[in-house]
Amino acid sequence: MNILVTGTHGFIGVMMGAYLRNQGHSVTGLDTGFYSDGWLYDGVEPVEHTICKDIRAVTESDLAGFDAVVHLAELSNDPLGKLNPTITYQINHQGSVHLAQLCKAVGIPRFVYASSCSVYGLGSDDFKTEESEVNPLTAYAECKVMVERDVSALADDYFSPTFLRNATAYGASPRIRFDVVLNNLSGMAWTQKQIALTSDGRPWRPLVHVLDICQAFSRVLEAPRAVVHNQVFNVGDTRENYRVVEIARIVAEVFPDCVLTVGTSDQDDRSYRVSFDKIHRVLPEFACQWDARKGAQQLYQVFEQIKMEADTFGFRAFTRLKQLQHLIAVGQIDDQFYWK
């Protein structure tokens, strides 16, 4: 299969390109390059050819010859959406729908979209399923809901979208993100020998390793069209729902001599437990290979191997909000997030 993967300079994207190539597919990347400054370690081969372009500027000619598109390239994470909600809507919602429309116009039959479990927002301790009412609390999550709605409406006998609501990602990647919970806590544990939660850590988070996300996308691409056509799947494992304080305890146990302290405030309203039964039922070949403890152990090994220093953990390119603020401050991108 000839696949275009958008966002191949990102945390998940660099791993996705390598994973799909190892599965025997031909992979081309597309990325605007906001996060190209960051590279934590060697050993993962990027895709050989990447189209350097903003998804808002993609044309039909860019898409010629592909059998499928895996769409990851958006402004990612909730705090980033607060930086400029208008641009978040333009890129994440309008840009993604525009890309899907172009894919349909040129006859690309498969479109797999990286949605997020953050669409569930705030809920009780009940498990959220794909049929649960969504409750997006941020511009980022609202855009995910709108893309699912608008791209689903494009589905027909010739264009087949699938929507994968990923749990909160973690794990090692050359273009790692340290602004996702398990990775962030692991970086704190390594560089500071302590994890100091400012909140009480009660909110729920479902977790999924970046390589299990890659596996899920691969399973969908290889599944019969009728099985995944216009379907929504939560991506993860139901056993991997944790309170934030539980994630912190796991990390503190894995990293030697790490001290954990827990606060009392709760500044983050997002809290959701998620059921992942559907993807395991419909795609029985899919099975998560990672859990939170194994992921923390992997990160410890990577940090040990590269002798990671505090400056690396704090480097702007590994935190989405800091990197975009830097690009704006030094005048490399304009107020519409286009390169100057």
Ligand SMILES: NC(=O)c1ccc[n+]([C@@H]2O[C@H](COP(=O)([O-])OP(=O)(O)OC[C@H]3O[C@@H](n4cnc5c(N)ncnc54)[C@H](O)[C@@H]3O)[C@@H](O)[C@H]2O)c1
Given for the second form:
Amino acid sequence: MNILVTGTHGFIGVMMGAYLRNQGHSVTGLDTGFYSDGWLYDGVEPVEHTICKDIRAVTESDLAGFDAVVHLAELSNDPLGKLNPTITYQINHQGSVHLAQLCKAVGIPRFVYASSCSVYGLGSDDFKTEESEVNPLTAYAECKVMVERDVSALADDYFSPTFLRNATAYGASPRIRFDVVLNNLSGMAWTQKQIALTSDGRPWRPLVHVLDICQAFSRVLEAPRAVVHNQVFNVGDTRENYRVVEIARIVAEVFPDCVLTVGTSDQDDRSYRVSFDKIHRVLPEFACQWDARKGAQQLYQVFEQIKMEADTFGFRAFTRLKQLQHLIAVGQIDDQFYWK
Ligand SMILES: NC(=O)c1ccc[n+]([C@@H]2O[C@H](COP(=O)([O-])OP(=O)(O)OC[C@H]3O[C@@H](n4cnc5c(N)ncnc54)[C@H](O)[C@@H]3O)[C@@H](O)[C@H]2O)c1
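Moving on from the form predicted alone, please list the structure of the form predicted in complex with the named molecule.
All chains and molecules follow, beginning with the one already shown.
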């Protein structure tokens, strides 16, 4: 297949480009490059050609000839959404719907969208399924819900969108994010030999390795159209629902001499436990290859290999909010988040 992957300069995108290429697909990237300053380690080949463009400025001519679009490029977490909710709606909601509309207009039959389990927001201990009511608590999560709704409405005999609600990602990527929970705790364990949770760590968080996300997208692209047409899938493994404190415990066990302390406050009200049965039922070849412990071990090996220093862990480009605040402060992007 000839695939356009948006967000190829990001944490998941750089791995997605390499993964799909290894599956024999021809891959072109598209990314505005907000975090391109950061590259943690070598060994992953970025896609050869990336269109350097904002998704809001994409035109039909950028999309000619693709069989499928994998859409990852958005402001990728809750704190970014809080930084500027208006821009979050413009990029994540309107930008994504604009992209899907153009894909449909030029006749691209498949559109696979990176949604998020954060649409479930606040749950009880019950497992959320794709049929559960959504409860988005932030602008970021609300945009995911609105994109699913509006792009789903475009589905017809010639345009098949699929919505993959990914669990919280972890794992190694040259464009690593240290603002996702397992990677963040691993960075603390490596640089400080200490994980000091200020919260009580009770909220539930389903986790999924970045390569298992890549596998899910690949399985969807290769599945018969009828199986994935206008479907929503949670992406992960039901066994990989952890309380934050459990994730911290696993990381502290993997990183030698790491001390874990747990706080008492209860600051984060996002908590959801998710069932991943549907993706396993509908796409039986899909099977997660990773779990949290293996992911922490992988990060330990990467940090060891590059002798990672505290400055690297703290580098702005590896924390999405810090990097965007930096680009704004030095005037590299304007108030609409376009490069000046
Ligand atoms: N990482 C996770 O835990 C997770 C979980 C669920 C869903 N997702 C979704 O997966 C996608 C990728 O996540 P990630 O962790 O790789 O994020 P990321 O921030 O590392 O990557 C996003 C990429 O998109 C690009 N981008 C952002 N806005 C753009 C715009 N307007 N035009 C063009 N490019 C733009 C950025 O430059 C960046 O390279 C996002 O849509 C995110 O919401 C991520």
